[in-house]
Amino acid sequence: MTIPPHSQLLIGQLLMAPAGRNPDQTIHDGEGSVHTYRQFHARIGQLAAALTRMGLDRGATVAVMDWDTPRYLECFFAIPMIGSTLHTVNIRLSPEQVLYTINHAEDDAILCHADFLPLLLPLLSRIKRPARLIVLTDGPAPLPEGFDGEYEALLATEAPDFTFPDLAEDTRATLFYTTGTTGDPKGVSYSHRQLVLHTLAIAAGLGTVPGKGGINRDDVYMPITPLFHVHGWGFPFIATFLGLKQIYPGRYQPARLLSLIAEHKVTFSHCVPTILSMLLSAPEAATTDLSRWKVLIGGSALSDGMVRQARRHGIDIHAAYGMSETCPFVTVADMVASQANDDITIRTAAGRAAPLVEVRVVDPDMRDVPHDARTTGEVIARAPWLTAGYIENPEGSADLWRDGWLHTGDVGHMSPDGTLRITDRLKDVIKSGGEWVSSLTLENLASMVLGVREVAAVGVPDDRWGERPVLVVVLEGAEPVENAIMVRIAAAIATGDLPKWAAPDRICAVAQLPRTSVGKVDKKLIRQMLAKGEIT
């Protein structure tokens, strides 16, 4: 049966839940400037005239380099309604990833914020497919050569009453680039159909949160994940469809961002543990009222540490799970339970699945293993908008689909309740003398320690064992902590919850841990400085 254009499932359908009930809610950027809904939605007109005519409709792919700004959350939706492709650039990766990722991508449009030209512009001469180019500014400034205008200055010349035409709901609707440990950055794509879906489905599972937790059509949401990586997580479309105030920071500057939540009171954010580490460590913290907000954890692993510093800032925080190829949300902590009990290890589990979300773990041969909150296997999920693979990859597709269930890579288990706690990546584990040691689960021990800002356990080789676990961290101060690290860990070992071979040979300072490009711990950076000796 053909489904009829008014029951696609569409991007351009979410903003008709708060244009007629909330016109003059308003989205505000970092800068102070402020527009209702209501210009909102006239401005993803006048983008989509102007986009229109110089050429980009059905087919064409549309690159976004910008801040968090409210610019980009009109290209979220402008780009796709009109049947093109929003490829969002992560511009974090080298010059050369960011031109592989253009390539690949067949961009025939790049809409670049003024900061980011002197990335770009060295670029343009190898970049293989003839591409409009819209410069994105904060003020006045001259437009660059070669470039067809600026943004602000194209809208002004367009009427915001478009017609958007009709799509087909597997239309592809967004694009963007994941690195992994070895390789070119992969292409993952999302139709407008998965994009629905995952926010009717979070909307759904968050939104009925009772008390305080969850997200609510009274919150105040501020993102601080970038919105290059996987569509911010897919919460600016889940706020614009509650017609949630949204706050856009731009650049994200500790004091600046801690001055946002403090000036319009933020009450919902998301982020990686870096970015709120970053955040409590700054002084501002001190003084900031961060009580009514709640923050969810993604992109690595929640620790103790963290949590217990959030808490003691009056924080609600939780974990929750996913990657670049669910879009991304998989599961969530069980934010009613720990409203009743403030249990460390309720926030920290990756919780359980939304809605619509199948999540099993299982062994080498796809078998189930027991649901005993102990016993590890391999995350494998399904849901209606999981990527259905790697933009001209099908071997990494295949792989990534095996038996019909996407492969996470995590290692987890499951408690009787159907809550799963993520203990490892596959590339990871430790194996020491033939037996595996969780990196996760040392991280977490040392994280305890007063004194350790972050930490990363990693495995380096040995000739006996295999490999031996090693201990890089960042300190809060210059007092030592190796003696304070060891004697939790040996306390563990004591009471079983460790293994005697997952003790550390070593414990290395640093001043900081390196990154990839999406804020995460690069643990393979790691392991190879120490084989140099570029940490000891």
Given for the second form:
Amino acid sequence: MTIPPHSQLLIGQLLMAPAGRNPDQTIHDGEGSVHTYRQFHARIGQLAAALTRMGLDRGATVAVMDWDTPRYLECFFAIPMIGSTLHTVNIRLSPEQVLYTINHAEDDAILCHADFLPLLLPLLSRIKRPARLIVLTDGPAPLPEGFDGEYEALLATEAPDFTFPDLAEDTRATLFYTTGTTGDPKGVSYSHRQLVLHTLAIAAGLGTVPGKGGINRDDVYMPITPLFHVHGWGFPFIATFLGLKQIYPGRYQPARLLSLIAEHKVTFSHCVPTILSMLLSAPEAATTDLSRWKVLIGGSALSDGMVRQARRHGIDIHAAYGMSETCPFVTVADMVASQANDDITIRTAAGRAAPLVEVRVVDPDMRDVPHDARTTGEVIARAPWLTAGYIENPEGSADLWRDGWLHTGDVGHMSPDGTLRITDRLKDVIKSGGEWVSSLTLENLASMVLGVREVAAVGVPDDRWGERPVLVVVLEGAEPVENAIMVRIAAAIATGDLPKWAAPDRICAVAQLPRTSVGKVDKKLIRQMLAKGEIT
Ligand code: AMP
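Given the form predicted on its own, corresponding form predicted together with ligand AMP:
Below: every chain and molecule of the assembly, starting with the one above.
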């Protein structure tokens, strides 16, 4: 049965309720500029008209290189709504990788903030497909050579009442690249239908948490996950759909983020643990009221130590789990249970399946492991919004979707009540004497030791055992922490929470941990640095 044009699930529909119900609600940038939803709606029409006038519409791919700004949010809507694909360029990749993604995506246009011109301009001669170029500036500036226009100037010449085309809901809406530990970045895309369903389901899951937990219409939203990282984890769509006051902070600087939280009374954000750690370590954190702030942590495990630190500031912190290939949300910590019982283990668990999601933990023969909160296996999932596969990568796609389930490459266990806990990444597992050692459990124990700011557990090759665990720590101060960590680990071994072969052979202190382009600890690099003796 074909779905008639008026019944397709389209990103544009996410705008209808907030623009009609609450047109004076506001969207802010980090510099004091503000638009109402009414103006935001009009600007989406103007941007759509400007892009269409440049010949970009159905089937075109339009790249964006920007900080987290309200203009980026306009692109989240206008570009897919004209039938084009929004390519969110990861501006933290190396220039060669940025070039690779632009060429691989075959971008027809690039919208580039002036701050990223030094990255883009040297690449232009090697971009294979001629692209229309639009610069985004924060004030008067000459148009760079070869550019077709400046964003605000282009919008200013257009009328806001653009008539958007009818589209099929499976039209590609977004595209971005995920970088694994090896090989070229892989293109992941989502359709209108997938993004609408992800938005509705996550809004329903978080929106039905009683009390002040979850997300509700009184919330003030500020992303601290870059918008190029899985569409800012889909939250800009959710926040807009709910008509929330939104703050787009621009470039991430801890003092500025904290002052925006205070100024706008921000109540809801999401980020990777590293960013929260950076914020809470800033001197301004001590004097900023964070007691209204709800933070969803994803992208890496949320440690007990980080929950304790956040709770000291009064932050309502929870973990969520997903990946680039899953739009991203698959599970969210049980916020209802955490309200009733402020238990760290509830907050740090990856949590329960989100609405419309099926999650399983399986052995290599695809048999479900017992739900005993101990037996580990690979996490696999199904949901209407998981990516269909990698762009022009049939092998990678087939591997991702083995046996009709999306294979996350993450290792975890499930408790009898369906709570998922991630214990490792398959590629990062430490195998000592043929047995797995959970790097996340080790990191979690070490994170609770006073004086440990950050920690990573990795396996190093060992002649006798195959691999042995090593901890690499960043200290808060000058006090040594090795003994305290070993005492905690010994206690966990004594209670049976950790096998005895999991005790690390070495604990190395470093000034900082290497990071990936999305701010996560780069364990592959740590392993290489240990092998080369650069970490001792
Ligand atoms: P990315 O594709 O960059 O979003 O990374 C996704 C990966 O981050 C997942 O496959 C997990 O390895 C990791 N991850 C995300 N959320 C969690 C979580 N709550 N706990 C542990 N690891 C997580």
